[in-house]
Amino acid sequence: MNEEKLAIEGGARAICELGPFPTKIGVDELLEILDMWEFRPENAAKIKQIIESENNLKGPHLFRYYNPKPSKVAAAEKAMADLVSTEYCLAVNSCTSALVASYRALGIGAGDEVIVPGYTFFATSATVVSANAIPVIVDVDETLCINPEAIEKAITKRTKAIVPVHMRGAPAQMDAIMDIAEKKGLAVIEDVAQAGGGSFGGRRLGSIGTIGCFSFDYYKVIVSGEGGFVTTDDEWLYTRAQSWHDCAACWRPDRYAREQKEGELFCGENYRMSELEGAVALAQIRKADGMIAGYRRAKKMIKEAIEKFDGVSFRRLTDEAGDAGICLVMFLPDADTTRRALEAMQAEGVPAGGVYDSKVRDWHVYYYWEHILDKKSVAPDRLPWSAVPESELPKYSQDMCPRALDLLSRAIIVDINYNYSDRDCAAIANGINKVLRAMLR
């Protein structure tokens, strides 16, 4: 019987090639992305072209890890890291999921409370119950951001972590909110959601704290559709988070290795952020210092053009230079009032809003959160409530943080985009004169 040698003892290869094939992500692919920009149809013709006129398009390794080209998410990362002055990031795919595996990577869990303003996004506070832990709403000041003193209030001998949210792209009281921190020996999770780029004392939001939490969603400061970034000066946190946000380990140099520390493994979530995402958002990190210059420019354009009126008043700044400049709040003397200026506004053009124009339940305020005012669980096990004695729980209420309905009930919300010209702005700063000297004259 005539046998041919093996190759795996020195004889031929039965298979020498294979292919060449297509790559997964290729022609049709990228029309369907183009497809998103508005081109004048005849250079969308064009492009479509040249595009269809490649031989064997390679197209891009979307996942972050084991790509042969250099990372766009890696390079995110780096970007975001040299941005806010950290020494780690990590890149996630919201900032939902940056909160929840904070709050991991910190060891929060069952019977743990975490204190949260009652004026943020609803996701602030349901990460805190995702990790198993117990929410402490408290209210906030006329910063619109969590009130120092309503922290030093809540602490409690289960108290792990304050979550100060820098509220429509300004700086919370940074100052006192470490100094409690450091005196209690407590954890601080700045939510930079709605202040990417922002600045409190000469540092960037999100390397103030033990760890900063950020969102690309589309509607932020800095975007990528959709996303988020951790960063932290401490290695052991990075790690942690890191553990957390892929529990298929893609992260680690040995990837099936036993763990180097106790506390480095355990049963995450994948939260990982995409190649397409890391690309925008690398191009929108790179323009971020511009793009905030000219928010605060616009902003104090039409600040400055407002004239005096009584009884109207800005909300306070912890640190005007460091304000992302994305909006202007104005506080009017009642709620009456402030129901018909908005809408006067509204109709002179002004790009203004506030609680009067919601369509919806807006879960920016703790009032609707009724997932958490009702003890809501989304198991049997009734978990975080249950890690508690009921006597020992927070007493929730829709009227536990007064001073937040009452400002929130008096302001008005005046959007600013960077790339508001001077006409722009002294347009909008007219507007909003002409119906307040109706109003309040």
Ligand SMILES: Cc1ncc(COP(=O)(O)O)c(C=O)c1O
Second form
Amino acid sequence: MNEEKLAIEGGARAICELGPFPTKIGVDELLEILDMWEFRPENAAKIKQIIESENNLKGPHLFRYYNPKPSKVAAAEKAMADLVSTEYCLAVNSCTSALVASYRALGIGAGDEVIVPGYTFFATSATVVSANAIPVIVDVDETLCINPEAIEKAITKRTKAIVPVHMRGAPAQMDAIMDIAEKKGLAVIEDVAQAGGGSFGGRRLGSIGTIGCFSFDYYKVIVSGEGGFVTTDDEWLYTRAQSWHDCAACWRPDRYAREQKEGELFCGENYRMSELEGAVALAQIRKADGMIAGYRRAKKMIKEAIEKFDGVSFRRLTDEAGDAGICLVMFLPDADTTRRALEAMQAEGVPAGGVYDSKVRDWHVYYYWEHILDKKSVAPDRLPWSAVPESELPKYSQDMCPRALDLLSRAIIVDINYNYSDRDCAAIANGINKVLRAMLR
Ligand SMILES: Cc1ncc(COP(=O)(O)O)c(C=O)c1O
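So the form predicted on its own is up there; where is the form predicted in complex with the ligand?
Next comes the full complex, this chain leading.
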């Protein structure tokens, strides 16, 4: 019989050390990532050589939790909370996720209504449906954001929240919206996907309503490829959003703790941000104010250089100083002139686009949201529509937001780049003036 003393009884350990092993993610993965940056070939070769010469390289731990190193995602959350000025901030993998987590944190579910604008990316309202609630679609005004009067008219006994979307960089009418919400006891979820870093009345967007939802997908103001953030001053909503974002109330902060308060434990999904996106987001958040200053400067130069034309107006801004400045929106007299002017501007090289053309499908306009207008459901239970008597469901139709369709069919949107030089701005304004002079004078 082997008489060796067991380690548990003070004997020598059978295993002193395993390994060393290379970390799971190392040189090969780093080289793939670097391949996405377009280094000059001679520099790429030098970088590759340096990386490959590294012995025992300790690679990153790309999961935000259990990370032996300080988490980039946690640092990005802190930076975002500081930027937006909220107590709490949760990183997620998209704004779509941020919206669902917010609706869920607020306890919104079957039979509840959420008021959304008819002009927004479809995700704002699709997520209401995926949270099993009913989107009530209302009109916008010349701000191209939700119209507060239309909100008031749409409120019913089932309404739980209003979702103002700060479209194309510009703040919605947050003073009027907050007044309505307060009067009616409703939550306000700001969809800041398109206006990260913007503000209203000196307060950052995403800090005015009950919750703010941000997108960091590649087409947004501040980006990490994919990604999103939830911001709030409400600790309970943060706790519930955090639970929803990691499937089973994992981090409160004790992963396996029993419920300390009714409503803390439930089953959620997985919206975690990875450390790769966290690292990119962190660097971007640090640069946000510089980029926004660039957007605003370029937009101002272009706008001021555009001549006055009869029948041409700019989008009404609720707070010009708070506009993130990512685009300039002009309304022309009618849809046909707009289409022709847009084509002519594009031919001149102006970075302009249209929004709504009844022949071009685009999920930024409610007109094409058949998923909602036709009350589609993912399952035979027909939720969310089956939770409410048919006669009490909102009446959806393609012409229910006439102001949105009129304004959007007459809108030309000029994209702004924060790097535009004075010469670029002058050239763009010149291209716009040239076309409008030829067509409208
Ligand atoms: C207004 C608005 N809300 C939500 C989203 C969804 O963002 P994400 O792509 O991060 O899910 C977008 C994206 O286009 C958007 O424009």
